[in-house]
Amino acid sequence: MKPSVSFLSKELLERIVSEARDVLADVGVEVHNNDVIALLSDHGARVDTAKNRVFLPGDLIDRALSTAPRSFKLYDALGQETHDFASDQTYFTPGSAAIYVLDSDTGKMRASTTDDYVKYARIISQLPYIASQSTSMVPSDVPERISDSYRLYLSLISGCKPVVTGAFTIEAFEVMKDLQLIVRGSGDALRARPLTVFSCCPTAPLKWSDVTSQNVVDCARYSIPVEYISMPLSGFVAPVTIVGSLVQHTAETLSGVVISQLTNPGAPALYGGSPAIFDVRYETTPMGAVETMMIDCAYSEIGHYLGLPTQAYISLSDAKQLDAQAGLESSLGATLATLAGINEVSGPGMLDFESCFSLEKLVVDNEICGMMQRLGQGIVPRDDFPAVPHFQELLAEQHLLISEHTRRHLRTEHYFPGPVIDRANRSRWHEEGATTLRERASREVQRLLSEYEPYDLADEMRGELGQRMTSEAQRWDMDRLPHEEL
């Protein structure tokens, strides 16, 4: 039996719902793009043309919820499975689009570069309990314009896992969509074997720009999996309670499926978010609140009552160094998300407020991962029953240390961390050099980094991927990509 937590009774969960569905009913949403005011409007919705404000009845949202999946799956570089969101697995992948990086060598940070990217790309291609990649971070020495491609590209090249994306440009998604048709061959190939999924997000409150509008519609054109972040702000641009918030981010996200699914009916989707409370004293918006994490996995609860997989920024922290703070912010949320069962997690390696990137962090955070695919497991009876012969032969041998049932059973009931965690005991640790963690982490970071083996992409395919982003980077005036120098 796998734990469990819940925030939610079915009654307050069906009461939100209903309220959500009386806003987009009577509020409405807005709306900055007209072919999308046009979708909407020609299934039955009602325009406020002067406002831009599209009003959803229930029979529509009831269409798109109809026609959502269930579940879906995503497949690596080499088309094998990676996840598969039918089941109560929670997976996990880095957070996204950290503008800074926390230097491995002064501790402090600073703007993110091509060279600490692939660095980034090279270590997660071998953390196993990290599922995914994503774009966690945005090079600062390359064109704006070219930084979403850029940094798939970078991810396609160097790891095989698929990627967590989005565009912040409708340009870019062109180019995104290209890279991941070179690596599938086919635009079918890449429907039947989806490699990415692209964060879209609508603008608190009720609010779609036509940037991240016109996403959700050319995703949902090639099946391309996409997570809606809705992003309601406690106390700022949302309601200081996390019922208000909830009503608000279920309004948000459901009419992101709407938008999906009348493009594309059965377009694959997770429900998620990143919300947040809004700390007055700091104005901030910590992802590391209690009351963050309460919210992320209530609106899970939801998600899945609607009968959709889930996805949540959550198992980050807004701490400045890897410290007690990052530990205790970032496995608190970990042990919530998957005692909550939200399937996709987003957020190991993140820092401050969701604008940094730590390598050291990750590489903690996957050994926090690594736990939580244990306490995921649940307890369960291995052969111990009867119980009688067990503790006969513990009584004859004062010890189980090798029994048959030890043996047998040891590696799957016993989570055993890597070298970044310490178990030893007090004069064990002082001998190995009475190292500490941000140490240990910083070891294994170089360990990942020299033993980094290129995974097996054919040269042809890298080729046309350094050709198409080169392509793209030549139009903004750029003859040579910064990775090709490293």
Given for the second form:
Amino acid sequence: MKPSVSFLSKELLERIVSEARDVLADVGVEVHNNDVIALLSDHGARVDTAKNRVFLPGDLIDRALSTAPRSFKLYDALGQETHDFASDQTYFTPGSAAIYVLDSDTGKMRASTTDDYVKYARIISQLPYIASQSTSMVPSDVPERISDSYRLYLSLISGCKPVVTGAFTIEAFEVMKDLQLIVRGSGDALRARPLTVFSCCPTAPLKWSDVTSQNVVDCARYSIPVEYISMPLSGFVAPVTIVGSLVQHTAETLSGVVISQLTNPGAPALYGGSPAIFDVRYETTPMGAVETMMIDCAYSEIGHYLGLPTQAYISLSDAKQLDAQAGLESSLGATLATLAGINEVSGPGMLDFESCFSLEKLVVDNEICGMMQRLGQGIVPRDDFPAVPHFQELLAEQHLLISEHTRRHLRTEHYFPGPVIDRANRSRWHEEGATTLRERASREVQRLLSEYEPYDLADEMRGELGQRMTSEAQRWDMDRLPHEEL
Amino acid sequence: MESLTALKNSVIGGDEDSAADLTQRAIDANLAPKTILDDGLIAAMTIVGEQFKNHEVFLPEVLLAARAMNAAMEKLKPLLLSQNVPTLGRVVIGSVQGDLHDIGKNLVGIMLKGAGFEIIDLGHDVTPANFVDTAESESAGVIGMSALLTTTMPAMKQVVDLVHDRDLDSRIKTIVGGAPVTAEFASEINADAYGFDAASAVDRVKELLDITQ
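Given the form predicted alone above, I would also like to look at the protein as it appears in the form predicted in complex with the partner chain.
Let us now look at the entire complex, which starts with that chain.
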């Protein structure tokens, strides 16, 4: 039995969904994209053209839900399956789109650059418990108009794992799609083996911008998976209560499902989000707040009830340093997410409300994810019965350290974290340098960077990716990409 | 020498049957028992000890290697005795008077045996006199004491004092360990060494007996 946690009774869950449907029918969503409005209107939605408001009737939502895939898979750059988003299996991916990095040497936050991104991509490709890359940082040393596609490019040439990403503009989608077509070889091959997940964010409350709604449409056309990232802020641009925030999240996310499924029935998507409570003391959106995590877990329950795989920005921290707060918020989120069965967890590596990435935190979080993998496997008997022979052996041998049973199950039953998490006795810890967690994390970052080996991407493909990216950079007056100087 | 490499690997891999078998073959091939011991068995255990320290293998692998080493020693021991080849050394171990806990002490015993030492295990609740008498009569170079309780730790000092009172300091070294025991405590009571875990106990005993392997 997989351990689980649940926050909503069936009655409450169904009431939240039903209220959200009422909101979509009576209040509607604001859409700032004429093609998307026309698409919805063509399928029977009522439109208030003056206010860009679209009212979605229940049957349209039902139709969209009936074609939305209940599961889908991701494949790495070499075509190997890495993710099966089904049931309550949990995968981790780093948090994404930080504009700052916590500098390893100075311990201070600064704008992230190509150099940071490449280091990140080299590290993430070696972390066993984080299944995908995300375009975690926005490099500040390239024009903004290519800072989204350039991240994807750097990820694809550095590491094999699939990439959770997103486009900042409508035009950028073209480049980002082309990069994927180069890796896969054709549109059909990309459709058959998705390589990325695109975050598409409605704006609270109940609004789709031109760019984000177009991104949903464009992804659906190529069957590129999306994750809808609804962000109600409880007490600010969403009701203060968790239930009220869930109604808003459900309405915003369902509107995304409708846009996607009307464009291309069967287009894959994750029922995702990045909600938060609003801390009225500091005007901040704490991702480490337990209420934020409760909203995440509860909407994942709703997503699963509606038959969709889920995603959440959880298991990240609001701390500004790799400190105790960073560890406790990340692991509390990771624990709840695993128990809630959220399928894709975006968070590792992230500090300061999703705005600052830390390579050291990433390697710490990798070990947290290792523990979560074990937690998710739950408690199952492994040759434990009948029990009497084990105890006879124990009494006869005085210990079971080398018993056949121990040897067979030790490494499945016990996860051994390290080198970051310390479990040495005090004397051995002293003997090994009496290091702090930060020092061990920093050492591990250096080790991974020195041991990095490029993956088996064909030179020809690497060249094509470079050409496509360079030609895009040249459109924005950059002749040479910074990574070529590294 | 090739056969010694295979023997070494069988010990490292914890394969007791093949360790015994390869030892017998090395004996049949007229290799000197001391060479088999030093270059095969002890060399293997030294490698496993290093791997353990570097977190490349865990305790079960070390104990399996020790078991394979013991299986090989069964074959080798009669020859070593008949040729008067000295063992690495003899160590008396036990949990101190008043202490009934012996899991840690047993682990140290297994590891020391695996490293090539001869072990005389006095069990638990061992009186100071029993420790010292035995070490003296058996010509053991080291007394290893274990305690799990802070209340029994003072018994360690009694053993150290008794060794000193009988003027045996130059012949018998003392080493202490156990969960509540610290390096500071060891030096306070004038014990010669402190082992913070079973693997470090092996290293310290080697140092006490001036063994460089």
